[in-house]
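Just the one chain here, the form predicted on its own, laid out as structure tokens.
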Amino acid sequence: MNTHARNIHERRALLSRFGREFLGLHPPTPVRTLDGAGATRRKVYLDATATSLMPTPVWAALDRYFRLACANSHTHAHAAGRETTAAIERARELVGELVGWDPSVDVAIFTGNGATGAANLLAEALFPAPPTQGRDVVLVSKMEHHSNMLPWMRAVGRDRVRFIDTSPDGTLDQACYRRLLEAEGARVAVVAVTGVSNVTGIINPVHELARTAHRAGAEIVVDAAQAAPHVPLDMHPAGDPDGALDYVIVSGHKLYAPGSRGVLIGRRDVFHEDRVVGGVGGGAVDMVSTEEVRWKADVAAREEAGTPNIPGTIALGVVAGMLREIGMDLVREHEVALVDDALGRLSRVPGVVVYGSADTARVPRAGVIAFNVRDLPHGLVAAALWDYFAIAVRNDCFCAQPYVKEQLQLRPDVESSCASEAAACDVEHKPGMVRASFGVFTTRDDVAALDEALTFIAAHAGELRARYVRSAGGDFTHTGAADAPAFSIDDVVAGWAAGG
């Protein structure tokens, strides 16, 4: 069943439920105090951004398919082979279904290492070998993460890459992009973009980005790891040729899916049948022999040699399933009133600033917001929040240097000492910010929270300060006794050993 089955209240009672159904959020976790008492407090999971949680039914349907149907793909000798690669096929569909794939012209393949291993395997199936004329130049976004911007300079080199500018607000430079597409002209051969900003947020007008691409005669990359959690896709909007999206690339661990893989979904033509773009193996092939190798016809079967990984597949697809019953455009509406209530308690809270445009009406942004508070090094801000208030937030650069460094407005002489050894680099005013990223599971408590949490540790800066040492990469570790793990291989072992 699609989502245009169910009316709105059926869809909205889903997604309530979705959002309550997840692993981890629930035990109380031991928290300091200025007083040194201690307490617990319910965990607030504001990184979903680096890793999402992982939905119980997810958990159940891995556990259901470990009873029933356990086996290695790609094999029709008995049921549990046949039924594993039919969820894996049907995996494929569902996630191509959500970013609103074409079949007929698109492939979804899977890859290992999330999303950098779909924009390393395009990078290379695009250029194949240096290019040394004709389209030979990429444009990428400064917003990029590096999994969208190191893949281009290894395939046509640094000197082909051309970076499209951000403006102070956070948004793209859209008049730098037209004059980079005027003054290569038909040297551009890929443009490559994020959906959204693992930093501020900010969504990007990709149709309107692809139509100006595709004007000039370039193809369309749109990194989705962000935006698929997030908004909705479509690859193939109805009636817009131009605005069609030429590839997209998701991360599966992103999408509520831990553990899972990264998908690129795109057109087929660009993977020709005499070459495998990615690593070669088994399953890759017809037939082998001494003399002659003959490799698969089918596109995802050539470029996924060996065992997948079977149970992120089939997270993935649980998930994308779960989504497309719900409806991205349900995500979307609850997020948009999370980031409104984020924005306005923080723009309240003495000393923090946000990144990136607070107009939201103007600059639409998903659930990820980046801030500083006053002078306080980013990693002590992140450290405070978990160790006094149980809030799990990421700090530094995000594998976004270059945007972060705009956003800043980066002094040279700060960023020339951070680009020596880590030892020599000034740590307290080391380059980052502290990022609070949302779920589907994240609540209007989960923002009070953090509202709560900036507040006092903006109240008590010098006595926290006082409490931390920092390590020579910039770390802040608190002075006191340090918390038992809540998980570790040896302690699970132990128990087993032990009959427990």
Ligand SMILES: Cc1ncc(COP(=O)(O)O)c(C=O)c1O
The other form holds:
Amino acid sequence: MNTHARNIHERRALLSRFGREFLGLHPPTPVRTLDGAGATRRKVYLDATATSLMPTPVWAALDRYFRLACANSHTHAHAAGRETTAAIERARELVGELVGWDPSVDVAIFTGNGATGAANLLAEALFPAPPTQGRDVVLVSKMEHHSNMLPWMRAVGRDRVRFIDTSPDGTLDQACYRRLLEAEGARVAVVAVTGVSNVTGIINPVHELARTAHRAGAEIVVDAAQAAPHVPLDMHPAGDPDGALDYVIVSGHKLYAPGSRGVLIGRRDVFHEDRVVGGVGGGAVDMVSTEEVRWKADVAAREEAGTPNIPGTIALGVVAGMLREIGMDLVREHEVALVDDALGRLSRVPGVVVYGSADTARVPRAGVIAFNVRDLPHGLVAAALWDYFAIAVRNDCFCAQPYVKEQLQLRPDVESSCASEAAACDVEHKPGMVRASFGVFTTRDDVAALDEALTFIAAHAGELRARYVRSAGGDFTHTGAADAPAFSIDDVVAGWAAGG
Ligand SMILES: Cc1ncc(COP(=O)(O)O)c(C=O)c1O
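Now show me the form predicted together with this ligand, since the one above was the form predicted on its own.
The complete assembly is shown below, putting the previous chain first.
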């Protein structure tokens, strides 16, 4: 657990500085206006749940690394190679500490492709072959991102996965959870739940869920792709061994560290020398001959064959170190104020429907808010937020289709408002929502900008609708001339070739 070396004032000052120091935070951005004149607005990035922006000090750290110590982590003959190896191992410790690991029982394994890579690795480690007897069932909540659902369905087979219901207010249905555990009893091997929903931001009581799972003899996997950037985590809470989390999954690019590193932190003893789960190859072995292979005893080395994503790992280590200095309690405090402000404002915008309980005292939520604007398709609202207000959000089902569909079905007001014009309404034909999500760089001004934009969009629904065409895939494109892209590889190459 984090024992803070700094006092609260120093930590607050660090958080405030950290939040201001991001690349691409508020560049002036051209926007459309209804009269066609156009204008410029400060960009507001409300899509941290998909991928966060990058802190300037992380960029500076990578710059320093590439200038002074760039090398392969498996090279030990020169200083840069050794420093690269040391940086990766330090990153491992810092990420472990961020989630409260116990290095005497846990291992932290870096994977590719973010949290998805880590979840797949764990599912394969726990179920090297589809089980046929014993503990052969996995409980998965209906709140899950597909990345904490599909790996389990593949590992044990669809018919051995049981789904924990969600309640109308978006929370996990604990009675259903207990019922499933009672019914399946000794068959349940694993309970897979998210720490924070990537749709509603609802924070699950993971230690309570862990105690219930452990009483039934099952293990718990917490997908912390959204929890790690937003709330304090403690895999081994003091005095509460039953509340411990067996496995935690982290996603680097959602935690202010670009490069899509995934990290699986959890019980080392599920990995075995005679059954390597990750890719096999260089770095994982002590000895190879044509007759014999001797795998490394160190689990992380064995399961991380090949040259890793070194910049992504270093970025993640630097971020984890910075967040340790700040303390996740303060990150959470910052977000609580923003979320309450945003929920209050959105509740007053005519036609806006927010999903999941807005009573944050009863149902705590992180900085993630999904909503619809009645009478408007979610794709159009998201497009108009960007085109007219330079506010970046995401729409659709956020790779959490079961949960999104359940939440939408529980809102007859949204569905009936669409039924009148089925051809244009993709809440009915293409279920989805708009999602605004926050990070440490999000401010009250950003929330106010969202409020202003949604108020405008709700009031000008008809005029906006007339200015968009919908593609077969459901995306909305403005009928006006498109701006030149701010970034393209071809432009970079052409600029370089021209000597600029
Ligand atoms: C809760 C949750 N789990 C898993 C994932 C998958 O993460 P990644 O894109 O890092 O694989 C996401 C991505 O949005 C997520 O929000």
